[in-house]
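First, one chain by itself in structure tokens, the form predicted on its own.
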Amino acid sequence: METPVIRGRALTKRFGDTLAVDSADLDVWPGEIVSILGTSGCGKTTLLRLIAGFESPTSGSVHILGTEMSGASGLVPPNRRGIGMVVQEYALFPHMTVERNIAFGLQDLDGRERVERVDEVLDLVRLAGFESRYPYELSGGQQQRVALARTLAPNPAAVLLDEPFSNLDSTMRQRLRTEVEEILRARRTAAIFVTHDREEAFAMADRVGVMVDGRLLQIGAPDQIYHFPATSEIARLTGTCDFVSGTARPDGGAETPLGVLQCAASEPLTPGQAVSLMVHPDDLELVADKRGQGTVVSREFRGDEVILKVLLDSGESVRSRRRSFSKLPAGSKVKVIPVKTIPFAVYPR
């Protein structure tokens, strides 16, 4: 049976009286990209710095790769734990060329072994031919691939990643993003990255946990934790979406201002419960009707798109997302058609 890269077990981390890690478990398979979203303040950093070795956990073990690093055993330090963490500072030595702060972690090489090391993940970051320069010479996005190329050149068994991209601006962050995935995976090392963008954590992931206070509430597949996400709190944090209220009914569905939806609950629904069902802005078509069932109250056009807010004849709020072209102008009445093939994601009230 394969061995998880990191296994966090009851993973538990007390500063004083403030509890920043709440019994995380967590497993991280060979090749696998998993990613943490939440907010700031919300233990993400913490959880790594755990597995990283830079924090010793109040309860709790990790593993990696089979051998317990934290836990009953005692303490493992950071440099022999075989993983490398690369963080939004990037961390460089600002008085060492590229070259020798990629280097710097191969000391147990020999010289030729070094320097061919280097050129590899030099080549591997697309970074060839900068060996000579400063840290201060490079963009933002170089000095942060540096600092990839520099964790990867020990080979090690995971990369920890915190908010690598949250100093560069939109166009570079994407950019980057798409690039340390592509050299991530062409190298199949498992991964971990630390994130309060949820565009970021979908697009990478091949799994997203959600954490919130200290508690990792979720993980799953991205398309599964944006649908089906575990409670209401959870939905706001992974999605842009809105509340409707409806009645369960012996069949499985919902009655709603919208019509009878489909549910998909995480514990049985009653005939006859309150409940509330979570819709996105793309679950929901609009159609120019004069006896509909909402109002048009505002448009907010971004380019290649605009998101028109409905107010319904319930009194309850939703939004759809439609093309820039789209011509509904505030006030017009409107029929809200879902269009939604699966399930919505519903909760008790």
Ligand SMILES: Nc1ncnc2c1ncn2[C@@H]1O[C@H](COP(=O)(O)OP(=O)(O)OP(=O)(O)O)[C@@H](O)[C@H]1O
Contents of the next structure:
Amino acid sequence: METPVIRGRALTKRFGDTLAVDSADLDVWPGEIVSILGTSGCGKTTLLRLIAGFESPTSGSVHILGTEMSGASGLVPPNRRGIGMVVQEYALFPHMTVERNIAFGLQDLDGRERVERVDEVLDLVRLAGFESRYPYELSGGQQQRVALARTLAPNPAAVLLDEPFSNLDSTMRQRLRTEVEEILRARRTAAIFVTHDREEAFAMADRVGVMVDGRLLQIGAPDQIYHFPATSEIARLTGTCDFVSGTARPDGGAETPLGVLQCAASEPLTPGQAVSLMVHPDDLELVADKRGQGTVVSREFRGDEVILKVLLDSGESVRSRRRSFSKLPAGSKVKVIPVKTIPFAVYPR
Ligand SMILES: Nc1ncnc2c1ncn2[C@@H]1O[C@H](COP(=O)(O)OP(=O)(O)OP(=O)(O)O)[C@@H](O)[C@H]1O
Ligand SMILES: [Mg+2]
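Compare with the form predicted on its own: the form predicted together with this ligand:
Below is the entire complex, every chain and molecule, led by the chain shown above.
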């Protein structure tokens, strides 16, 4: 049995009345990237700081590669955990050059090894030649790449990334996200990546953990989390979604205003039970049809797509993602056709 790089058990952190992290269980396996998705204040940074050792847990434990770091046996300081952390801002020492920033964590190496390691990680983040620049002479994206290089330089067992791209524009974010993922994958470095951006969470990770009010509510593969969120609250956090009412049938489907839909329920449904089905905008096709069951009420043009909101005759509304050039102006009567080929997540109503 492989040893997890990071294992948190019943990790709990209380600040006065605030339960910042509430009984979190988390394993990160060798080479794995886990992202933690949650809204502001839900406890993401605190969770990382508990793992890195900047906070001591109120209760619970942290193991790194099988060795207890926080728990009954006390607290191992951050610099002896073999873990690196990249934070959102002020990551670099402003009065030190890039080279000295990176060499900072390499006191154990002799002079030549240190220079070699600095060169290696600067190459990795594609900033060779920037050794003698100061942080203020770098763009935000370059600064975060140096911060990443500094974190990777001591060859940590795992890196913790706390919204490292949140100060950058969206093009830069996407580019860096891909770069960072490639670097982590190439080195098989395990990582936890914290973000409140679901696209970022999904795109980077092998598994996504959803955090609400200090609790890690669900953790799983990105498509599993997206299609089968355990609760409607998680559904709203992890995707753009609407809910339509339905009545469970004996065959595992449900009668809904969109017709009979196949359901995936976490608890078995009883026939006749009132349920609520989650639909994503990409689950629904629209065709102009005077006798259709809905009317387009608004259009949100997003450039690469347009989101149409449709009011169903049942009084419920759903959204449909269309190509940017699709017509169907507001007021169009439409037929709404579910096109999803896997079951719809369903919740008791
Ligand atoms: N040192 C502290 N003292 C008191 N309360 C704290 C402390 N650090 C965090 N908290 C509280 O714990 C909760 C979780 O904070 P945390 O910083 O972990 O959230 P977060 O998910 O990282 O939020 P954000 O996305 O805004 O960074 C918040 O209610 C916060 O106010
Ligand atoms: Mg935070």
